[in-house]
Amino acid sequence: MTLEFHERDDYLSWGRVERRPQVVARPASRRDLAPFAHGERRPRLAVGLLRSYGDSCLATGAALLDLTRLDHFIAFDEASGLLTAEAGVSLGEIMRAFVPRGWFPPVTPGTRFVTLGGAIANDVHGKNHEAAGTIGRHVASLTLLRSDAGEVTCSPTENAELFAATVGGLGLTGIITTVTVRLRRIQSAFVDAEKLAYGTLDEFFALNAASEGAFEHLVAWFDCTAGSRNLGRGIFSRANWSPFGALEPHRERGLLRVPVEFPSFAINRLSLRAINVAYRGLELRGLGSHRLHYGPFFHPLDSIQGWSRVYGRAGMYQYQCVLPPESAADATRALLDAISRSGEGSFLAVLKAFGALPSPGLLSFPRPGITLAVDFANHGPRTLALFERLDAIVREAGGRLYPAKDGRISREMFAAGYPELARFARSVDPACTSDFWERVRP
């Protein structure tokens, strides 16, 4: 079958800032990809459900290969939990199929609408980083289709250099076609969770330190509009898988939907403060211990389809950085102070700690320290000027930014944060590219 390519204007990243037409094909099977291993030199980028926020999932002037139809399970070993599946299967589909059998993905980010290939290409992390690390640590092997070598099997021991480049490699080392990943056993579909209020950054660090080792899942929401004595105040959540409850998968029916893009003026200094105060008040009423289904605990925003439309037609950015332990406290305080003074931000603001387990990818984002993530409506030059101020703090602290969330990092900032960049570049498939790579490549 010959792949058909069409120009599309509805292929946008999750942030919806860049609105450039993309040339797209949707292969129906792995056989349709054969030409890309046998002489087809058209620049290409494999993509999934487009949940990257910036331009790492766009390839203007090249070809996007939408792999979401390559979504079949191939094999599963009930004894070891090893699942082999095509790269286009989503984490949500894995959950729906395997939660009733007592298995769950080893790592899940804040959305289940991520393909397995996309999760590997971004080496995603979750609330359990201290205990489990990134998803790449649980990949036994993967198959990669390269323009210069055909199909290649990669693992931590076979073609190990290419494996290290592919995990977290943003789809630039070839087309991931299949993945073998180790799922984790669960006794129920529920977590025993606890919410605690804290008033200062020092209290956050103390709560996190006291919770490490005793709880698998740790994360905090903070009020990004609060300053002065309330700087960093928020709600700390911690949880473990519960031994009690049914093995019920999540439901996809009945989800709310944001049907249109909100007016661009909807997110402003006054509305931000009001939303954060209201959200904090709602969270305060839910303090204490609760047994929750994994859906609302891990993926609360998945219940609202298209939620990024609330930021308006100009779109939104997410600024996510990681700060090493030795500078994390002071740098986090400086970042939060700059954000609160700016009047920018949203009610989606997260703090959590990364543990010591090493990430397997050359461009993997997580490293030991504190990660901060805040969504920002795109208000043009003033938003970008704030990011420059935040960049200076992160660079001075020895931190780095997350490519999956980025849409504007400079080449210099990227190189400073990823010391293995030159080594990674040697493994890039000569026929693969993206708008992000064209912007930051050495």
Given for the second form:
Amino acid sequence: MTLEFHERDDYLSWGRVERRPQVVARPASRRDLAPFAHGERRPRLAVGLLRSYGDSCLATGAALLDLTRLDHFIAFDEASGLLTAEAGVSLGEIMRAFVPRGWFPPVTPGTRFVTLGGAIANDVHGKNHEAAGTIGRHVASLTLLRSDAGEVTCSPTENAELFAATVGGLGLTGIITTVTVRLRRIQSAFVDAEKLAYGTLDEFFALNAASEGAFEHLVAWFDCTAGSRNLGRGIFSRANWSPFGALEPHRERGLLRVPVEFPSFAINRLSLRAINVAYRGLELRGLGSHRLHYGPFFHPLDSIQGWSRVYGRAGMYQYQCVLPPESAADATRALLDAISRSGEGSFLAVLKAFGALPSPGLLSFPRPGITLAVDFANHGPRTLALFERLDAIVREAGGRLYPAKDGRISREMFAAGYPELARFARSVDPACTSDFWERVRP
Amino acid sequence: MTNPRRVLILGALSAIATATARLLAAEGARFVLVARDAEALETLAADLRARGATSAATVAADLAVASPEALLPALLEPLGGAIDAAYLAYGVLGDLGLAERDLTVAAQVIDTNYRSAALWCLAVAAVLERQRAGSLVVIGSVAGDRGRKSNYLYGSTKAGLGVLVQGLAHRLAKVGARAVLVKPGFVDTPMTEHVAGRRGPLWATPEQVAPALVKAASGGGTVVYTPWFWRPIMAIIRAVPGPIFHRTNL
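Follow the form predicted on its own with the form predicted together with the partner chain, if you could.
And the full complex, kicking off with our chain again.
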């Protein structure tokens, strides 16, 4: 079957800021991709469930290849946990199929609506970064379809340079078609979680240090509207997989859905403050230890489909940076201070420590230190000006931003954060591109 | 656990059949998968095995032209000669405009969706009758509920098939076997790739309609709408008087 391309205006990235029609095809099999190998130079980008926030999953004017129908498992080895699957399989589908048999993806980001290929291309991390590192560390091998070389198998030992470029490589090194990933054993579908309130940033750092090693999953929510004395106050959450409880997967039915975009005034300084105070109040009542299903623990927002629509027509940004350990405390304080003064920010604000396990990709975002992620409604120049101020703090601290979340970084800021950028560029498939890459390429 | 279910799927590569097979695989079913594309069938079989299927055999055949009498015994062999559930899931939408101008195109739609499908249903029903057990689940369409100018040819084949299945259900009832017609509404599949507005509120994914197909094989009525809200919608559409209906553009 030849691929049919259609111009589509409903292919938006998660932040919904950019509204550029995309020319999209949905191949039904890997065979349909054959025309994109060996010398066919048509610019292309493979995409999955479009959970990247900015423009790294858009390629205006190029061929956008939606791989969500390449969703077959190819083989599973019950002894080793090695799963080979097509790149369009979602992590959620892996969970639905393998949780009942006692297996779980080695790493899950805050949403299960990501494809395996997308997870590799962004070298995603989860709450277990200290213990497990990024997902790329658990990839045994993958196949790429390149315009100049056809099908290429890469692994940490075979075509190692291309593997390092592909993990975290934003889909630019070729079309990822299959992946072999090592699942991890679980005894139940539940985690034993504990929530603790903390009042200051120093308390966060102390709690994190005290929890490392004893807890696999660590993360903190903080109130980004709280200033001065309360700067950084929030709720610290730590958990381990529970040995107790059934191996029941999550359900996809009965999910709530945000059907339309909210009016853009819905998220303002006042409503934000109220939401943060209310959320903190709710969380304070839920402190202590609980046994929780992995769904609400790892993917709380997945129960509200299309939640980014609450930010309205103008869309939203997420600002996520990582700061090296030596400058983390001061720089985090400076960032929080700048955000709380601006009155921007939202109810989603996360602090997390990255551990020492090295990320395998040349453009992998995680590195040792502290990562901070905050959602912002898009208020145009005002929001972008705040980001410029935050950029200056991150750059000064020797940190960097996460391409999966970015929709506005400057070429210079990107290059400053990713010292292997020039080396990465040598592995880019000459026919692959994205709006993000056109913006930042060296 | 009881013995694995023995499942025959005619048209296994249809998106709805694939989603249904995946649910059955998780329960350890044994499969014979039939469709035209041998390579894609192998991909699906591997997927089902990885999901827990006890076995998955593939047979590449063009069901629209194959002879059920000649082929069916071979299809049943990997299942030990018996079936717990048979799904008939193949069909073509066809280009109505083309079919109106060129009757050979119309004949293809009729041959595939009605003539061949009806013969396969009759052949499978004979097996179920002999076994005195098992279910035949046939995928129909809400398009078969009322002829509309936009897809009446396709709709008529599904309507004809519906009456056939209804009759088979009647015939099989006395021996304890079953025949069920499942009518999905709008489903986002490669068959409907060209339709605009595929993300509207009436649209479902194959994964959303698959549980109804699994359930249809083990009990319930002989006509199943999925999602459920299509039953009242189609009741209304059938009830609209002709003079008013003719002024609509459905």
